[in-house]
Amino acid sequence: MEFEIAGIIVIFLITLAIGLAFSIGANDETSAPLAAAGTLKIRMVLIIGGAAIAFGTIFLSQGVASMVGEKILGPGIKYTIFMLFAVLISSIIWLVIGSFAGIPLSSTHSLIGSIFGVVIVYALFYGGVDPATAFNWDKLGSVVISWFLSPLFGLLVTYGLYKLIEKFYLSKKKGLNEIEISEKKFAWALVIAIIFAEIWVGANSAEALGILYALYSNGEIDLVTYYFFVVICAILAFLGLYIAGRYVIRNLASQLTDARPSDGFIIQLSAAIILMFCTVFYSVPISHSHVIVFSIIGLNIAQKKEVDYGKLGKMFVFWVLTFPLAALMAGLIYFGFLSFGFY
């Protein structure tokens, strides 16, 4: 009976991971500035964005997936299927709470926080492991630190990039005709920036692939099966953006019709650089939405526009609370599983 339940949970975890991959594409707003620019038809925008996400997922995601699915754990600890189940339940609940609160929370922060809570409960009540050695604290620390540094660097890179482009290019354009021609060039440059950004969004998205890698690491699936589901997740991310993401992109694009392509280019290029750096050099999962928010702030500061610090403060409080509250919720859920003999 227990074996049958375990098998059902594994199937459920794989199915949910694939569903999460679909939602990554469905909720991705990266291509919105390109749609707003009107350079390409919306269908082509969706195909380009989806293909780029799929490429990053298939070819560049293993570092982040292995970090989440194995490397942040201490020596000798492996995820059990019920640990992963508790992680997913907690992550989903916290994100739903954030949605009703109108706050764009990070699914990555929620996932890592849930992992933390589950592993601590496992160490204290079942695994016989010293909590001090339950994690690879260097790896976990680098992940958490990256959450604070990546938005900050997003702000700084955007600010610096705008100042450079403004000084050596934008300020030299005089008259409406020259400015219009310049912005048309940026609209095509934005295509490249969006492709670059979408590739690293796919590579850095830890939610689905981290769960799959954990199942591979604990022996539930083999390496060939893992890569098979990675490809499936890539396809679902493409379909998520193409089928459902169009509504998010169209909605945001309608609000960006007055935005200049040069602004979108600078923001997306800055965010992509941060994502690439964190993925390639440190394999840490970060929040793309958080980096984008701070990149917009950096651009507003550079252009001497007003920044709504009150709204930003509210978002920051939720960002900080995500990790501990997700950890507490996941820990309680997993403790409930342990109470019924499900390890």
Given for the second form:
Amino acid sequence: MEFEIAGIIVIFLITLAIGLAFSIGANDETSAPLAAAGTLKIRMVLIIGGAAIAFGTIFLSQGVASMVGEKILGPGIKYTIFMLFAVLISSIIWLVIGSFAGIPLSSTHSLIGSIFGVVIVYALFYGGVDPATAFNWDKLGSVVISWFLSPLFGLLVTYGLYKLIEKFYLSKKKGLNEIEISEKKFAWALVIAIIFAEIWVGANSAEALGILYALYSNGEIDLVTYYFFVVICAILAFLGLYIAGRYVIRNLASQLTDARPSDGFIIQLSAAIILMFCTVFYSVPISHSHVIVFSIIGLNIAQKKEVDYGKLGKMFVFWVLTFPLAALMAGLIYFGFLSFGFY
Amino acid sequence: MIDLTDLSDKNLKKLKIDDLTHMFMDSINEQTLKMIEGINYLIKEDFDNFEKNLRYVIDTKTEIQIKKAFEAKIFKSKLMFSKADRLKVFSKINDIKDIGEYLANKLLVYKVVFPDEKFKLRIELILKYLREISVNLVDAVKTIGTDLTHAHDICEHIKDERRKMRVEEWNLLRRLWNYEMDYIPKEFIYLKEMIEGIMMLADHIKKFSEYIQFLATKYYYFK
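Output the form predicted together with the partner chain next; the form predicted on its own has already been displayed.
Below: every chain and molecule of the assembly, starting with the one above.
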């Protein structure tokens, strides 16, 4: 009976992970500036963006997935399926709350917060593990620090990149014709920047693959099955972008028709550089949307435009609260499972 | 310099969006200058040339061909973000023609004799300003494509000149309202509406130059 329930939960977890992969594609707005620039038709934008996400998911995601699914934990502790189940429920609830509040919350922060909550509850109430050794604190620390540093570096890289391009290229453009020719070139450069960014979005999206890696790590699925589901997740991320993401992209693109491709290029390139750096060198899952928000701020500062710090403050409060609240929620859910004997 | 004499569809199709805009601006400016010249003839009581010039403004339709060529071209053009703004610039040039044509028709309904030399001088001064801002506007429109800062500066000058015109307008109206009561009302109305018509054209040029400044601010990469 217990085995049957465990099997059902594993299937449920895999289904949720695949669903999450679909939602990553569906909510991905990275390609919106490209659609707004009008360089390519929307269908081509979706195909290119989806293919790049799928590529990143299949070939470059293992580092981040293993970080979330295994390395973040301390020695002698492995995820149980009910821990993962509680993590997913908590993450989803917190993101739904965020959507209703109109705050772009990070699914990555929510996931790691939830993991923190269930592992602490497991250590305290079931596993007999010392909470001090429940985590690989170096890894967890690097993940949390990266959440603060990645937006900051996003801001700095964008600022620096804009100032550099402005000094050596943009400032030499005097008339509308020259500016337009220059922006046409940037529109094509934007294609490359978006592909680059989408690849690293796919590679850094830890939600779905972290869960799958955890299932592989605790022996619920083997390596071949893990990779099979990685490919399935990649296909679902592609389909998510192609089928559902088009509405997000089209909607955003219609608001960005006056935006300059050069701005889009600088923002996306900076964010992609940060994502790549975090993925390749540290394998830490970061929030793409947070990096983008700070990159936009960096660009606004560089262009001497006004920044709405009031709105930013509200966002920041939610960003900081995401980790502890997701941890609390996931901990309570998992405590509920433990109460019924499901560990 | 764009040749305004050969406006065949084939030739127009060969021109770029910018060339068509400049050609259109030249054509409209030429008509504005003709109208100013016509009003100057009226001041000199040379009614034949006055009518000839204003008829020219009303009857000239060459700009319609340019307009059609422009609209067809911009609709299919692969210009990036300035497409809608260029269309708006073009339509604002077209508005000058509309106002000019309206004013020309209005002025042709009657042939006025100006009340005195001082009034004539003041009208001439206003026309001189109008001529200057009209010519400056041509420069501003032609400079948008090559130097936004310069276009912005020209527009600032246009606004200054238009401000001086406004002062002259009040002086003229004050003078008009203070003539002896035996002055015949038909001429009073005609002159009042002529001043207002000229200022309507000047106001449009001022608003147009503000729009050019808006474009310059919007597109220029400020350091």
